[in-house]
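Consider the single chain below, provided in structure tokens and representing the form predicted on its own.
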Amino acid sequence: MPAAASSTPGKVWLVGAGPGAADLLTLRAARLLAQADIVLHDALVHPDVLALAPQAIHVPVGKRGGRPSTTQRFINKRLVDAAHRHARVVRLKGGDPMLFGRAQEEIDALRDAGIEVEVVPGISAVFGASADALQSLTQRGLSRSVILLTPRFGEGESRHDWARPAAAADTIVLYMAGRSAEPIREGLLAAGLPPGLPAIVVENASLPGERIQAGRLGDLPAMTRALGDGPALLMLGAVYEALAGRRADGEAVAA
């Protein structure tokens, strides 16, 4: 039976679910999940993470590229409604809420409704992927700059020139890009990057099903062809030369 609406709204926590593995959650995130009345979660949050909130109502509100997804406006409304019915509301977001998670739209909607909101950071996918690959994003003499970006743009947004700032960085990390490898390759080549630039694709970072494909910028479409349904990052730069070289020598790279 649903909880009755309250004149005094509860509190909403925007919680980072990390890159995938449940034991990479922060202690604060795990505690809040164990105390939550309701959890509104992204599509790619791992079941082991949701299992940390067995007492809570679980509401999927995820977005998947190219698939039916919950609109952001509806998610905002669900959060406000949940806070009027429950004292402890967790909005569980993959990675870190403040990076490509549309957190600001949810924060603003909750504030406008007079609802208290707090953010609990999480480990972003890029750090889980780097840990799995055993390769630092920065490296003395090779990489002094890292750019995190997404080439995707939402409905109603104008197209943006993502390739030019990407080409200016030493290490490039592309989020939400696994299904767009061909236009990404063409965009980076047009921005002046060489086709031989080392690249890796990491799928399901930190999880048992994690896979790492290594190659070169020119190989990106072939590298992503076998991707499954898991979240994937494209990562490029001179720091990945050793991984790309092992792939060229025939050594297995996938974990």
Given for the second form:
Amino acid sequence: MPAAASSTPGKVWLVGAGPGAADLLTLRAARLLAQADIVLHDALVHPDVLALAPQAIHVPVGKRGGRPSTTQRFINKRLVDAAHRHARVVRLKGGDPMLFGRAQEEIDALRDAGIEVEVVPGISAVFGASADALQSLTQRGLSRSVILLTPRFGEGESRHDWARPAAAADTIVLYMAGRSAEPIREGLLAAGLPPGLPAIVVENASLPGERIQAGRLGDLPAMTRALGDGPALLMLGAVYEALAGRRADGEAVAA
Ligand code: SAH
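Please supply the corresponding structure for the form predicted together with S-adenosyl-L-homocysteine (the preceding block corresponds to the form predicted on its own).
In what comes next, the whole complex appears, and the chain from above leads the way.
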């Protein structure tokens, strides 16, 4: 129910929407969606997920790499404004809110405005992708560490050395990387990783248009050239040897 503008502000839940499939939401997320007055959602959130909040106002505040987007500052302001107008505000974010989702800026803006905020975890894309590839991120004798990394850098941040920490991990998962494979390959090779390192590219994890390609670090540009419009993860490490061995030139191993 909308609250009067002058009464105490509502509460905001930052809710993880999971990798795409609606039935990968948590029960808590589904309950909050069913009770929401307004849902402000990312571009990547699937319509089936939004359909769980038919009673709510839906506001897309999407950001997609390389496309016109709503600035983060404006999103923060919209969240604060929504909490002044509505009792139950859901901010629906792809995957898990606390990973590469600028959640801290939203939490800080809400707390600075005196608005109560709570976070509901979600299944991050890496877990949806690993499940569908039937390939564990860790494996006895092969991988005891995983790094979740993005090659993207913001204004004022240095482009330098983004890949260096990757060399210290057994399994490397790159978010927001699907469309810049050439510099990514150069960065990872410069960090000391071998061109023969097994790699998979998972597009649209958990969704009907999912595609999993396997190959090697050296083939990354060829593997990503075939990517469609969906979000994609690049995953590298010895655990992907069996998949890469089956198909060494980036051909799809599953669709
Ligand atoms: N908070 C999100 C990540 C947001 S960054 C999470 O926890 O998953 C957006 C990036 O996530 C995309 O560029 C892509 O790399 C990845 N991603 C999100 N959904 C995906 C999906 N269904 N399949 C593959 N990658 C996905």
